[in-house]
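In the block that follows, a single chain appears as structure tokens, in the form predicted alone.
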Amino acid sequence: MQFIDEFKAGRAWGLLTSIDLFDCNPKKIRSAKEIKRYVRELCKLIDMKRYGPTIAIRFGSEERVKGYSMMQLIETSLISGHFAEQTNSAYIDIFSCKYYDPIIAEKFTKKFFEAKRVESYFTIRRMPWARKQKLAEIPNPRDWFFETLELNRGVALAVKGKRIYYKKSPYQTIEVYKTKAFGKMLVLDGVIQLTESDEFAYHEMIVHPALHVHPKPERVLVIGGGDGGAIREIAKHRDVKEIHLCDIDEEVVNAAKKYLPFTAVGFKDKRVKIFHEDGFVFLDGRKNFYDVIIVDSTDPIGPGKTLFGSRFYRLVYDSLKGDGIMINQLESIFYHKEFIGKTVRKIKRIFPKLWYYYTIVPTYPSGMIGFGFASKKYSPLKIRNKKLKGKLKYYSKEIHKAAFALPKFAEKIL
């Protein structure tokens, strides 16, 4: 942690962590007795000695900020705090100048008042001299984004930003991010789906290769892919006579509409209709009649989980025409092995042919995202010249070739 290297270059005067806990338990904060509990069982936990009694007086002379008022001496310095009665708030301030880490104290401290929401500031305090140096900022994790659904490989991705937008719709939570590194952020279920700086690298990968294959796609379907950007794509190719989005949750369509855009630009396009369906269903009804069909999909978790099953597959081959092509969205390579094996089987069992391609995206945890082209007819590796309306930053004929050169191991998988 950075925290640490600080303090061992002599650069840290102290370490500072203000806790704001809310919706606490409203016995606990109202407690001398759990609050004074507390400090004992903190400072047992980061190895700080007590220096005195623990101070905890209720007082106020507002209903705002009527409670208790905590103050403990410490060998190194001082923890403090305030309890909010009427909002069943906390505000816990942690200063010493010896090392602990401040994330164990937010978890314990947001455990032991029950809070159901925390935020957290950390603040190094140093010395007079490292002040004149230009030192690497020190991150506070409010203002950053961690995502971390490879967390059980030890991998989390971590982005600044500020959130700009948030909704729970009925079927996942939906959350627009800017950011300084890499622009407007969304994520789904607190997995990032698309950034501003390298969208592109995704967007292109997943609708090009199967346009410049197939000889007359004039009916392609995009499943899932609210943002937009994968229409956006579809909408270059001048041979392209319908476009058709589905995607169950509206609101991921509304909001990339307000806030991103750089791939909402492509519902502008007078070929572009949008369903709000259960994939399944609008299938069901559509028997032979797309040319392509995207998957635009979420991971297999949430909404987008029954999209990687064998009767979503058949579903889909029914509804293509008789030389039809799916793509879909089919994970990374270095971090799914297992999963692409099983997915790779269904397919096969339904289509006759199956390749497995990939894009480089950086803000993916393992900097790639992978495809399957899944075709009734069509060989990827035969490609047609095209003319596109607009202009490419990232697909062409040398990418389209590559991307289906595939390291040994890989190979072994599919």
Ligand code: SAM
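Note that the rigid core is defined as the largest set of C-alphas that superpose within 1.5 Å between two forms. Positions refer to the first chain, counted from 1. In this text the structure is predicted, and so the values were computed from the model without any measurement. Compared with the form predicted in complex with this ligand:
- Y38: CA moves 2 Å or more between the two forms after rigid-core fitting.
- Comparing the forms between the two forms on their rigid core, the Cα displacement of P26 reaches 2 Å or more.
- After superposition on the rigid core, the Cα atom of A12 is displaced by 2 Å or more between the two forms.
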Contents of the next structure:
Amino acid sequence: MQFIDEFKAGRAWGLLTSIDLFDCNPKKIRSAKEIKRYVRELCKLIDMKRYGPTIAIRFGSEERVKGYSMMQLIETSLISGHFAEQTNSAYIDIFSCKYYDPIIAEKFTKKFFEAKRVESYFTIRRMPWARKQKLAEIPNPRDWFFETLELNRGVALAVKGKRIYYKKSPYQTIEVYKTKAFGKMLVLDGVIQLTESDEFAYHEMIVHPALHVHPKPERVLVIGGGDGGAIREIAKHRDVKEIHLCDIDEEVVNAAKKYLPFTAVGFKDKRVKIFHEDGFVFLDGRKNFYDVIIVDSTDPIGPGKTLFGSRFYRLVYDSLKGDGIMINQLESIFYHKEFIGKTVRKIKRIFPKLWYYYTIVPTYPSGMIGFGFASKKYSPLKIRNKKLKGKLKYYSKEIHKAAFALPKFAEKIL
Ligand code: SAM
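May I ask for the structure of the form predicted in complex with this ligand now, the form predicted alone having been displayed?
In what comes next, the whole complex appears, and the chain from above leads the way.
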């Protein structure tokens, strides 16, 4: 959501949501008790601390405006409201210098007063020094999702779509959108993880290169990958005997099972075993254990941060058998060159051989994403012929070879 990024970037002084309700429940807007209950429940829902009592006084010089006016100080500013009895309408303002989700506030308010219609306006009030940027240019946040790229400021991806699921887990916010252009979309902490229309290109390419190179990939681990896409692809390999998935957040797996059947189908395979803990901790107890480890994590911000450090790569190395392969999500050579360079140096200090390859994913930053192919023994260009169970839409031997051919400007990063 665009607004949250203004707060993350420190440019927002506060967020004002003005909610106009029409055809409300006449009893509710005429009851001081109900209006005070609304304030209590709203503050709890959007995690605002009330400061002093809720004031609700009924007055009005002319019929048109007669009704209750409400005011509630909060530690991070103010909630106010005017309830016009003649037209059963209400005009509520929520202003806070602490971030809250304006859509959640709007939905709750409409439901509480049983309004038939709602019109809302969202305004970011900016820090004095922040660039003046007319928010009005930004399509209504109710119908659009924005990803302002965390690792590469100044670029946003806007996707028209409706949010159909929202959960704040102990690790991240989890959202599912139904989008016009890309079908269902999974978003974690405001970052697009996958969309129904192009996830195959990512999941086939994070899995099949390693499993077409390793001669006997019997035990394979995915760290992250809670959407199920990577294990759906691994399950296409008959020579894999055990598929382990370790995702720190069970709520992602639950959301995938409910809303993303096209990737969650992977969970049904009998060889799959799911663990929920930090991948960093999970590996510690498993030495010389896996043939292939695929790190399909979120970006190096939030819970994924621990999965991009030298100590983690050392744990992966020790957890792999003598001829093991690690594949890890390694961002975009167009947007994250320094980050990739730094990470490559870390991996090269631990693994004898490392390649970078990439795939095309229109909904990822710069439309592509890369992977590290870190190997104790095998070269990625010795590809085995294999008969798989199920179809492929992206991976082929030619694509495999081409993916390792880097553009001139990127050769140096290795
Ligand atoms: N395909 C996506 C991408 O490339 O951005 C990532 C897919 S998957 C949804 C990312 C998963 O990594 C999430 O489900 C998240 O819970 C998991 N994750 C993040 N940090 C983790 C950690 N330290 N240990 C295990 N799983 C982690």
